[in-house]
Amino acid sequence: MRFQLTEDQRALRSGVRELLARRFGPEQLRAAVEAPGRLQKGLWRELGEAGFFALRLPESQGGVGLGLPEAVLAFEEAGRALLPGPLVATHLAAAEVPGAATGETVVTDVGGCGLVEWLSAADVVRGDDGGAVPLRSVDPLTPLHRVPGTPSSPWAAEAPGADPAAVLLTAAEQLGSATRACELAAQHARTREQFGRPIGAFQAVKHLCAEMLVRTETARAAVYAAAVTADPADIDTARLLADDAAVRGARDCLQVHGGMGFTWEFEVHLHLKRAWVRTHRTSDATESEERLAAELLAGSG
């Protein structure tokens, strides 16, 4: 089985990367944050020009007919890019719901736990959120919802199972800020100096960004042949492994950083937060936890 990018897969993830630089670069990600809860309505449509969310529907239906470890690729940039919105849920959305392929329709979703991401923002809801309330999100480019009532745990037998394609996008954001938490933590070792030398220099930072990078590589390796394999049980390692890469990768950086890493002038806090939000998206790691324990278990026997 092969897992090295083809030339056009190289040249999609590219192009992904350029258009976000200059549609949402630091400028754009400052203006955001100083503007919480509004959705860039141009930008999506933007999106949907582009076939951000039409990647994986066939071209006989006005897609792009790629499949999932390209739009792995795409949803990589986007968290690289701290890019915010329901993007998951209106690409999963683009068969079914019109306007969703193109940009011109906003949807979101009920997610793990009854959380609702960017509900005010969306011009369609996927699932019951009747009597949803607004929770005080970590991250000020999530806005949260939550629909009382729904299960406290996702995986109580009550829980509807996640989306494995959901879980798997997730995944792919959080190996896109992992991998920009790691070029941030060695730019700054390279560039900041103390005792008259780069604080690289020093053996305590270079193993933090060493670690970094080999969780980094390592969640990558699983999340793209999870986008190959599709299996279950692979897309719940990619999780395991994304989650962990994006949240202590960042939690690195800011101490690569020091105390400057906290402020608004830069972006690491911002990854941090994100990172906390991707993990109770879909569902919790718990749930693939389960998921694979049993599995083992099954194999075993």
The other form holds:
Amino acid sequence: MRFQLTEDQRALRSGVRELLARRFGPEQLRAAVEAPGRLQKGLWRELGEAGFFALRLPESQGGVGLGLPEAVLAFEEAGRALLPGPLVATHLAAAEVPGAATGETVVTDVGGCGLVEWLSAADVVRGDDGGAVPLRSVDPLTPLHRVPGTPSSPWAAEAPGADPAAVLLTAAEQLGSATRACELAAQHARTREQFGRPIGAFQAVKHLCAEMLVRTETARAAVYAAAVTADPADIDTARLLADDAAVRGARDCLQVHGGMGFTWEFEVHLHLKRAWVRTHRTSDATESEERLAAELLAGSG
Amino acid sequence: MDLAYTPDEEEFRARLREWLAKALPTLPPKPSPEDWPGRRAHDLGWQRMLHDAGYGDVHWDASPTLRLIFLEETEKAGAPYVGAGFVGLLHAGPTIAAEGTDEQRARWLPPILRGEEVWCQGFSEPDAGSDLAALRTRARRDGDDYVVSGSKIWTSHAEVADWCELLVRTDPDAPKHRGISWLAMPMDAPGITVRPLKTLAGTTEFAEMFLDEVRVPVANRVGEENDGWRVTMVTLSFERGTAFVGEVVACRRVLRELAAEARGNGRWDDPVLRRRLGRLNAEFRALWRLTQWNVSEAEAADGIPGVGGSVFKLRYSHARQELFDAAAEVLGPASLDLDRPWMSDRLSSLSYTIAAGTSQIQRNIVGERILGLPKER
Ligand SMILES: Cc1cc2nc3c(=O)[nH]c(=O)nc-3n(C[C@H](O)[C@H](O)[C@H](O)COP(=O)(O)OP(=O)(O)OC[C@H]3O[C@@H](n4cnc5c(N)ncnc54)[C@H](O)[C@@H]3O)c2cc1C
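Given the form predicted alone above, what does the protein look like in the form predicted together with its partner chain?
So here's everything in the complex, that chain up top.
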């Protein structure tokens, strides 16, 4: 059992991180927030060229021929950088929709909760988006449409099960956000001084940061394990832990930053808002909870 | 990144499983929690069986992965846990194996492995708990002996122990972390008084220990004089890092039993309760993955667990308490009956956020050593 990143996986992760730092750093992030609804197609094609969408396509079909663990690492980096766009939908369409693999076609889909991300910017929409109406999205970097007729409380209906790969890759993005929030909080706690000392010396702050790390690292073990096994219960586990690590991590990071945490300038609100969007992308958490509850009874007759 | 075991490891698992199926039915019934001599005999008898079958040293000589498989399989088969062997097998033994001389290893390790001697841990004192380095029990050198006076508290298993891993102050003038030594004290030495303390669960798990001019040979010191704090860190990393692995497997079994109970008594129809159990399933599945992650890391770092142990301990001790609170919710008013399953575990789980370093202290460790936040003082 080598439940650790291999050399190749480390290299892949730092490759993606460098690409995103170069092409979607703090400047570009700010620019994107100021031009809402506009997807940068140049960046999209560059991601395609780098193999982001074709990562799991076999080499015989022009793909990179890697597996879910590698995809999870790439999506974790995307989440960390707050990369906008229907990344998961396009990645999942790589085998079927012409141009998706190369980044020439932007693909979105109708999510399990009846929401469509980036509808106007997409070339192809998977699922029935008839009558979709725009809503005022909480996340400045994720335009949203709502498809009427989808149940307002999807957990009460016979909702079709979400694609497990979509659930897992979304969890990977949440993990990236959680990691980033923890880093930002610790960095601020080490340097910001009040009462003559770094605020991280105060336990009320130190312990918030410690809990963020514990949530993030536990979620990491769950997400990576699900990437290795692709087992449905492992994927449900990963999503519950990762949603929690991302949403609570962003809130705690905001708290650690004080007034600055509440500003439009500082990136933490973008993490929190995106984390909220991701919690409703594929299905609601209650579905995962119900499945994991049912799993406890499986085999006991 | 994989979760696959090697053919050798799978073979070990299969052999162990087969042996457990034969050995467990021959075990005598478990004595009551109050019967310490009976518990001691039972736990040591089990260790003796493991030893004779070739599994006696699995806690420190085997690779971390084999140890994980051992704990997983013994727990799944319903075998006894280390019990009275806890300190000897899980932290004093590994510390002596890592830091002791050849002579010390030869003297103390075989009797632990053969199930002949019980160890206890004399670290905490009335005025030195979280601030362990403030300990004051004094050891004065007299020829080839140390003469030890002072008192210890919360010493688990002291009533039935043969040896105590004891922290003493050998240099009262040095800064507090630099004047400590780690000694192995024979519990039958003159001058030791053990007074059992009753826990909130009603059992006498731990005791007070009064030391009055107790002579301990200098040859019983593990590590250099005044270098005991470093040795202590080795002990604590074992205690926090690997000591709870088997329990995660046990918690996952409890959770399945809880679900079955809830279905039987109708509580399962309450979606709030169902979802709570679903979340706990996620929690313990994740804790198992975190264990596998930490074991892989230990494997790569020569077997000594890292600060990852604090991350695990912090998360696990709270999860364990939530598990038994959920059990109480499943049982409803019947949870007030201590004869119902899980209800004494609910009581003992209250110690998990205190023993082996409180949650507050673990958060300090995570904040300072992993996140690099400044110390308080
Ligand atoms: C079941 C059980 C078995 C035990 N077995 C053993 C044993 O075999 N051998 C042994 O040596 N010890 C043993 N202990 C002792 C255990 O290690 C101590 O109880 C523990 O370290 C806490 O010390 P304390 O009880 O003195 O509490 P204190 O240190 O007085 O703590 C009281 C409260 O103050 C908080 N606190 C203290 N300092 C800080 C700080 N700096 N920042 C924030 N909060 C702080 C603590 O978190 C706690 O909530 C056992 C304890 C239990 C419950």
